[in-house]
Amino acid sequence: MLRRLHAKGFKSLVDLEIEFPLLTVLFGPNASGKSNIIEAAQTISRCGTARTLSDAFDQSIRGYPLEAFSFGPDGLAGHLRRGAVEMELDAVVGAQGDDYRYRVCVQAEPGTGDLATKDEYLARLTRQGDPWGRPVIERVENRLRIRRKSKPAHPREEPTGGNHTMLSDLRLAGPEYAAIERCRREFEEWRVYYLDPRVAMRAARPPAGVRDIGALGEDIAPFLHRLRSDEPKRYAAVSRTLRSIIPSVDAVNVDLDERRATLDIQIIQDGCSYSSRVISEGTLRVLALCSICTNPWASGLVAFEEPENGVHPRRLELIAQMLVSLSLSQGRQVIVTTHSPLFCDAVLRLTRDRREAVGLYAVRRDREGTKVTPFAEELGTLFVDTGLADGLTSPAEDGLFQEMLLRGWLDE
C-alpha cells in the first residue's frame, strides 16, 4: 500500500507531497497534473522492480525518459544544455504488516540519455514514522550501503551511479535481505492502467496464463478465457456486473478460433453477437473495469484514469459503486483520476460512513507546478459546495461540458 508520496522534479510535480488512503480520487481539469501523480507512483515502483532504469522509464511512462524530469522555463532545450538533471521520489509503503520509507534519486545525462541512481534509501519505520534501527539501504559518501540481517555491522557496499537500483537487484533476496524483498514484492503487485479500447483491447490474442488484463487492456481476452476456466463464478460476476451497468448487454463470451489459435471477445447485445472489433469503446472500458474488480490473482494497488470515459452519466453511480467496493470491501488500494463532478459526488455519497478511508483531492497547476488540495471531510452534497465547484470548473471545453451536463442540457 502506498501511504505517502513526495515527488521532486518529476514532470509537473516540482515539489509535491500527498497522502493516499485506501481510496483516493484526484480530480481537476485536463493538464493539471493528475496523471503525473499516478505516473510518479508507477515510476518509483518500476525503479524498485525493473532490471534497469532504462526499463523503468520505458513506454509505460509517457514521453521520452528525459521528459520525465521537470522542465524549467526553457523547456526541453534547457535540459539539453545542462550537464545533468535529477528527480527524487520518496514514498512510505506498507508491506506485509510493516511500513517502510523508500527514496530514490535518479540522475539523467541529457547528452547521452544515460540514467543512474544517484541516491537510494530504505528503512523500516516505527509507528511514529521514525527509522527502526539503521537503514537497510543508505548512501554513505559515494557508495550505497546495504545491510544484511545476520551481519548488520558488516554491510555490503556498491558504488552510486549504477544503471539499476539496489531494491531491484534480485541477488538481494531471502532472509538476509527480508526488507528489500518485501518492498520489491509490494511494488510488483501495483497495477496502473491506461486502457486503450481503440486498438489494444480489440486485437485477437492467443490463450495465455496471464494474471491481469494488461496496462492497456491488451490481455483482456486471454484473461477472461482463463477466468472462465479457473474461476467460473468470478467470470459470471463479470458478465452480471457488465449487464447491470449496460442493460442492453445479454452476455459475454470468449471464443477460441481453432484455426488461428486466437481468442476473440463476443458481446451479446440486444440478441445479436458483436466481436471486440466492433464493440463500442465505452463497453470495452466498462468490461475492463469489471475484469479488474473481479481479478482473483491480484492484490496490490490499482490506479487508472477517468473511469467515466465512454459511460453515460446516469451509469456513473454504478461505476463508483464498483470501485468503492473494490477498495473498501475487498481491501485493495485504489487511485482514480477524474474530471467528472458526478463521479466525485457518487463517491462522496457512497463513502459517507468511511470518510477516513477516502481522500478527495482537487488538482490544479500553476507556474510553480501541480498543486493538490484536500477537501474538508464535512462536505455534504457535492454541487452545493462552491469551493468544490471551483475546483472542478475550467474555461476549457471540458468545463463547459460539465456545466451543460449539470444543468440537464445533455441527455441520452
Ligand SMILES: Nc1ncnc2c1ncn2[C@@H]1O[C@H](COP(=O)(O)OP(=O)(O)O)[C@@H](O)[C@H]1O
Second form
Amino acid sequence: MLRRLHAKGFKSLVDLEIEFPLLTVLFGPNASGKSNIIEAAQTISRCGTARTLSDAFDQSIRGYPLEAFSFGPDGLAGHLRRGAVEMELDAVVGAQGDDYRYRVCVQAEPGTGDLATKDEYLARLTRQGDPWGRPVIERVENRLRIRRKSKPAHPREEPTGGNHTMLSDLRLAGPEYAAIERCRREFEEWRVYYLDPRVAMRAARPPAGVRDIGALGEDIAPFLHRLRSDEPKRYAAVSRTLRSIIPSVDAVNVDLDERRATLDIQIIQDGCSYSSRVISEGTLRVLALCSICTNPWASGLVAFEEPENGVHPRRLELIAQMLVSLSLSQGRQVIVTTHSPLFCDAVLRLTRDRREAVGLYAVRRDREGTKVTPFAEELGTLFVDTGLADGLTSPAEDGLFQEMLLRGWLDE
Ligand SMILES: Nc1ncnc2c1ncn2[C@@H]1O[C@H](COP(=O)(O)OP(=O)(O)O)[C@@H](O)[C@H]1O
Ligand SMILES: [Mg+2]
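Instead of the form predicted on its own shown above, give the structure for the form predicted in complex with the named molecule, please.
The next block holds the full complex; its first chain is the one shown before.
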C-alpha cells in the first residue's frame, strides 16, 4: 500500500506531498497534473523493481526519460543546457503489516541520456513513523550502505551512480535482506492501467497464462478465457456487472478461433454477437474495469484514469460503487483520476461512514507546479448539480449494485 508520496522534480510535481488512503480520487481540470501523480507513483515502483533505471523510465512513462524531470521556465531546451537534472521520489509504503520509507533520487545527464541513482534510502518505520533502528539502505558520502539483518554493524557497500537501484537488485534477497525483498514485492504488485480500447484491446491474442488484463488492456481476451476456466463464478460476475452498467449487453463470450489459435471477445447485444473489433470503446473500457475489479489473483494497488469515460452519466453511480467496493470492502488500494463532479459526488455519498478511508483531492496547477487540496463533503456537494444527479438516477436502478453484492453475485 502506498501511504504517502512526496515528489520533487517529477514533471509538474515540482514539490508535492500527498497522502493516499484506501481510495483516492484526483479531481481536476486538464493538464493540472492528475496523471502525473499516478505516474510518479508508478515511477517509484518501477525504480524499485525494474532491472535498470532505463527500463524504469521506458515507454510506460509518457515522454522521453528526460521529460520526466520538471522543466524550468526554459523547458526541455533548458534541461539540455544543464549538466545534470534530478528528481526525488519519497514514499511511505505498507508491506505485509509493516511500514517502510523508501526514497530514491535519480539524476539524468541530458547530454548523454544517462540515468543514475544518486541517493537511495530504505528504513522500516515504527508506529510513530520514525525509522526503526538503522536504515536498511542509506547513503554515506558517495557510497550506499546496505545492512544485512544478522550483521547490521558490517554493512555491504556499493557505489552510488549506478544505473539501477539497490531495491531492484535481485541479489539482495532472502532472510538477510527481508526488508528489501518485501518492499520490492509490494512495488511489483502495483498496477497502473492506461486502457487503450482503440487498438490494444481489440487485437486478437493467443491463449496465455496471464493473470491480469495488461497495462493497456491488451490481454483482456486471454484473461477472461482463463477466468472462465479457473474461476467460472468470477467470470459470471464480470458478465453480470457489465450488463448492469450497460443494460443492452446480454452476455460476454471469449471464443477460441481454432484455425488461427487466437481468442476474441464476443459481446451479445440485443441478441446479436459482436467481436472485439467492433465493440464500442466505452463497452471495452467498462469490461476492462469489471475485469480489474473481479480479478481474484491480484491484490496490490490499482490506478487508472477517468473511469467515467464511455459510461452513461446515469450509470456512473454503478462505476463508483464498483470502485468503492473494490477498495473499502475488498481492501485493494485504488487511485483514480476524474473530470466528473458527478463521480466525485457519488463517491462522497457512498463513503459517508468511511471518510477516513477516502481521499478526494482537487488538483490544480499554478506557476510553481501541481497542488492538491483535500475537499470536504460540503464543498463536494456544492458544485454538483443535484437536480442533474437526481434526473440521471432512475429509481429502478437504485441499489442494483448493492443488491448484487448482497446476493453474493460478486463473490467467489
Ligand atoms: N517535465 C515537465 N515539467 C513540468 N511540467 C510538465 C512536465 N511534463 C509535463 N508537464 C505538465 O504536465 C501536464 C500534463 O499533466 P497531466 O498529469 O497529464 O494532466 P491531467 O491532469 O490532465 O492528467 C502538461 O500539460 C505539462 O504542463
Ligand atoms: Mg490525465
